[in-house]
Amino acid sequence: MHPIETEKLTKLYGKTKALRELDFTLDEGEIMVLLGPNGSGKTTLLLILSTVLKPTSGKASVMGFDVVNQSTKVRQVLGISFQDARGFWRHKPIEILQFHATICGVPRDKRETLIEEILKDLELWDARGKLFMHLSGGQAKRLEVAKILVQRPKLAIFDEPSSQVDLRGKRIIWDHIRKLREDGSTILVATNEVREAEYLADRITILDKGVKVACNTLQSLKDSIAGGDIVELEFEAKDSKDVAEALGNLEGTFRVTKEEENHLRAYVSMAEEWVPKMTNICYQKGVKVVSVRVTEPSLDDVFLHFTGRALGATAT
């Protein structure tokens, strides 16, 4: 059983298809990242999985429970950190977490210690007595994440967990999400932030206009781009013409350009396999390689490859 499974899941807002017959699965014990720009369908999917929205058609199950017909069971096994922090405006962070811990069944003898630890870890301890309406955007976002860290559900869902949070705070949140997985939770994270996806993901699902266009590990997604790796080569010999021709015929080579007399740039697939073959050719030709520099495609490059658009562009 997959912790999350959807089949031809579709959601319409009027004539707009937010999700288009989405088939999606999440494996137990992994961190899956949903990557896509605003309007790609990420939040819609999360709200359906958490039973906030109902699908127009198709099926979705969470821990084996149907999100429509067994919504109460679904809510018992998952926790969600919403994109926009939720809290009664006159309640204080410590009160919000105490209430959340109570309704989620955290044992009474563990609540106080756990809440204090999490508030301190997320740098909210000094703000524990502030009214929710007086929290900064970053503080409110950290509090939203703190609810899940208190609850420790079997399935944890995070919608842009570090938006509005400073760089130091982002790393703290990401480390806590990783620890949550290590402690036994399965995790789904939606983001449009490349660094967050790279730091967290066991696998990445790219959503574009409500459609799943790719799903794999980060390295496999990068390797799927033909000629995506760039290898900069510098030789001791000035004449690299013979080497350039030989490398151009090497399996995995997309193209080779000559930057200077002793400097080549090769666009290749899977540089980790290509570079050893390159060094063997150079050895056979008696050409000494002075330096090798490999640049992989970025996650932005991956998104552009699969969608034809930059990640920062809004889906239309």
The other form holds:
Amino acid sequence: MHPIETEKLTKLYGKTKALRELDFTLDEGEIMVLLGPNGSGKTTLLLILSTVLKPTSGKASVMGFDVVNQSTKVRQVLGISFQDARGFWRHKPIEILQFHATICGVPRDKRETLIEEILKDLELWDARGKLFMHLSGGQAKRLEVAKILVQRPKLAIFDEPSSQVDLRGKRIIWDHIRKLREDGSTILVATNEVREAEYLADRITILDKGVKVACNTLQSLKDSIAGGDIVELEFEAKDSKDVAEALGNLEGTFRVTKEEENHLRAYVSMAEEWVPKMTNICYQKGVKVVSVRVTEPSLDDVFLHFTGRALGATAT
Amino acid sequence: MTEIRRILQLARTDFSYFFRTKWLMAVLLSLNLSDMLVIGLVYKGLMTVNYFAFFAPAVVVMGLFMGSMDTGRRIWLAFREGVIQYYLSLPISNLGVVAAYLIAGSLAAMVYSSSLLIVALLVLPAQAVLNTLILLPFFFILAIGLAGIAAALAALASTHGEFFFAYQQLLQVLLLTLSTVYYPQSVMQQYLPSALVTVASANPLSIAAEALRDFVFTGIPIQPFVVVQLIVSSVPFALLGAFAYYKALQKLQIKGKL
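Taking the form predicted on its own as the starting point, write out the structure of the form predicted together with the partner chain.
Then the entire complex follows, led off by the chain already shown.
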């Protein structure tokens, strides 16, 4: 049994298809990052899984419970940190967390300690007595994340957990999410922030226009781009024509360009396998390599490769 | 934690929210107290009958009505601020959310109107304190009914808060005009068709106001028939409101908005 399993999951808003027959699974104990631009269906998927929305067709289950027919059971095993912080304007952060912890069944003897610890870690302790409506955007967002850190559900869902949060705060949130996984939770994070995805993901699912276009580890996704790795080579000798030809014929080479007389740029797949082969060829041809620099494709490049659009663009 | 404890937890949170809107409390209290103390006492001096004895129960019932109606405002706020989506992700059923709002709304209304009742009792001592205590649970049922109507109006108004307040005003005019809250049935019979007088008699607000007048301030022994009338006229409102609010939650889950 997968903690999350969807089968041909579809969601329509009027005539707009937010999700299109999505098949998706999540393994126990992993951090899965859903990556996609605004409008790609990430939030819709999270809201269906957390029973806030109902699917138009298809199936979805959480920890074996059907999200439509067993919604109350589903709600008992998961917690969701919403994209926009949710709270009544006249409640205080500490009251919001106390309410959340109580209703989610956090044991009474641990509740206060845990809340204090999380509020302090997320730098909300001084704001614990402020009204929700007086919190800054970043504070409200951290409070939203704090709910789940206090709850410690079997399945934790975070929708853009660090948006509106400063760089220092982002790192704190990410470390807490990792710690939550170490403590036994399975985690699903939706984001359109590349750094967040790179920092957190065990695996990444790329969503575009409600369709899953790729799902794998970050490294495998990068490796799957033909010619995605760039290897810059500098030789001692100026004439490197023979070498360029030989490298061009090597398995895994996408193309080789000559930047200067003694400078080649090779576009390859899986540079870690290509570089030793390159070294052998240079040795055989008696060409001395002065420097080698490998650049992997970024997650932006991965997204561009799979969707044909930059991550920052809105899905249309 | 059982479903019932979760419902009570949610109800407690919503109940506390009623008393956090201080400006609303100030407006409601000043309106009701000025009605009761100023108008009631002035009329007492102008009229030969003791209008205050007639008017004080009306204000208590009005307080119950306004307190219950605030449930609708809080439901509308919860929709607007996205809190409803948050509640739908918590380990409580949709019916539990509905029940929690109705309980919280009626409790808030009870506390609010009871405070008005205490003020009234200071001026006009109760003839039968026991009767007052016996009536309270039945007033709670009426408050659930009124909170149900408020929930239905909030669901109808969707995200347009101003619509909710317009609906509430309309309902207030209808329910209070066609009732014996502010004037006796004998006056109504002089000016209104008999059908409307019948409607006014069956109006739960009329029944509640008359019960207060007869059983609390006059001290007549409670007649079970009146209490049954109060329940029978309140329960349909509660059921209708619960159904409307439940349907609104379902609509939110299907459409993503109201």
